[in-house]
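This document opens with one chain alone, in structure tokens, the form predicted alone.
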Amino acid sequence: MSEMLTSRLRNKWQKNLPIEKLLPDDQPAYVASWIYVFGVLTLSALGMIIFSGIILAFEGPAWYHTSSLGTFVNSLHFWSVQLFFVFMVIHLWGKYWMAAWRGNRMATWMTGAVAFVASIATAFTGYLVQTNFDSQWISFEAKDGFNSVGVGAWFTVTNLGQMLLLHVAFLPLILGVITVVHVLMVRRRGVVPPIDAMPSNSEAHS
């Protein structure tokens, strides 16, 4: 009798990922370099960004205009996602400078350069949901460029709550698993040595 597809799955995983890799306990002595704390970083930063936006969700823009805890909230969400972005670009042109696709790692580097792309659509869509002078002007301007093109009869620019929900549902659920995976790749490979660093067992056979 063939195996359950639970067992199957298990089995998959624990062979392609297992726990060691998951929930390593050690690491090369190349990742004490400063150019492999920004990976970290950007995780930290979207963890704030998620956690301030689901209070801004649920509370409402008439409680982050008025509220003095609101502001603060709408601030601390601001500019998480500033940090965010810093840290995601240095992490970004860092790799690429390293040319962490060796090794096999080529879909590592695919899902960090597609969860960048995946970041700005999410930004964007941000700063057309602020209801504030300055989210009416971006979404009218953008409504321009997007009409220019085609795409504004089903992509509305200035329909508050197509924006909302692409900004607090859609765009971060693919933000998330993207990441996630990237996450995943990353302790299946190992984070990538230096060029000039002998590569190790495991990577000469992977």
Second form
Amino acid sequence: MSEMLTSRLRNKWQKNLPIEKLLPDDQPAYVASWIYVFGVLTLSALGMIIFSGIILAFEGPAWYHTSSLGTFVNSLHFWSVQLFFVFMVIHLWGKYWMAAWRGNRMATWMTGAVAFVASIATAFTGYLVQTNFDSQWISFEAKDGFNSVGVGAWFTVTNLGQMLLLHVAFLPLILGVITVVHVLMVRRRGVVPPIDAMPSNSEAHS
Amino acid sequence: MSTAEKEIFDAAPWKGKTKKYDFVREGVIAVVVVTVLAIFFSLLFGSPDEPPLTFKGWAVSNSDNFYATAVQELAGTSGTATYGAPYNENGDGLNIGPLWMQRWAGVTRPIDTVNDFVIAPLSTQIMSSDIANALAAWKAASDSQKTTWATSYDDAITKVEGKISDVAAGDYGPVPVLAQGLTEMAKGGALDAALLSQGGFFQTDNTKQILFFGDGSYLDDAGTAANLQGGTWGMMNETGRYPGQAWLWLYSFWYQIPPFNNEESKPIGANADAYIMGLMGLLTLGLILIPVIPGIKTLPMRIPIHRGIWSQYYKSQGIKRRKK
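If the one shown is the form predicted alone, what is the structure of the form predicted together with its partner chain?
To see the whole picture, the full complex is given below, headed by that same chain.
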């Protein structure tokens, strides 16, 4: 009798990503640079974006125009986005100069790059739902780019309702899933060894 | 060690020296750092929030421009009326060589500037007999008569460079009264809601308002004043002294250089939006595929920034820098 799909999935998961790999309490000694903190800083900023975004979602897109608390929460959202991109870009450049796709880690790089693109799309729709002059201006200007390649036929940047739904539901879902997959891939493969590291350097200290 | 052997070594679990590493502690510290920074910037700087423009503001501050734009909407000469897909079939749209992608899906967001921007909003109002008669005359006229009235009035306004009081007398039918009626409606603040609702109750689509705004000079002037124009890196700017979408710097960059920044330059400058979209699509694909692009994927090995990142490791193992 063939193995159940459920048990096959569980066995594969346990083989590739046991809890010791998912949440290890040690790391290779070469993990000793400030560049390593920018991944977790990016995740933390994303957490703050989601937290402040949920509060804004409960109060509606126009709340922050008229409430000092709303302005503060909107500011948290705004600055978290700025921090998120600063951390993510540093993380991305760091991984590039580490050639972090080495050793079967190509998919990890690719999911990270896709997460970067999804973040830009999510932030862009955020700018469109500010319900202020900036969103008027951005929507009028941006429509030409999307229309020029046919995307505007469905992705209507001047449609506040559509942009709001994409911003608070669809795009965060996509970004969240990609981010989880990316982090799981990092944990499965481990942190990439230094360029020019050799087995003799590795095993000599084991 | 061959490239294949190196790849196998890089993929294998690390067998060398390890050290204790507390991920949870690192995560907690990161959350605290981000929270403190976000609160600090929020309290110190707040966030940008310039109030939206209104049709009332436009009609009051630049009545002639609003009036002339209303006439263009009736004449079918405004930017929206001649745009093409996805709003109407009155323009070819942009292309990349033989690819006219803008037209592929056809008209998916139909906009009839005559009715949607002027006649329908005006019809929602309690109106004077002058406007009621003008609306009745417009609705009763043939399409060719409407076009003749509106285009001759539009031409007359263009001839005096938009100064309505200087327009020569002529046979413009009900167009001047309709334009004046819409201007008064806008000045009273009723047009914003009428354009949005279009007779309905629940509405969340601001397309008609935004497009009408863009047909005149009011929105454009405000964008210039706020330093938001695309030709001056405006795409990555924010209103006030706030950081904008700096991550769009590369997208914005192309609009600053020839041939993209010259609308007269064919075919690229005249279709800059489409070409830049296509170019950024390719570059985005390139970013994702960096691990397989020759030259780009090996650059990190040749430029020794990694020597700084793993300096402790290289020092402890006595690994010298590669020879060029």
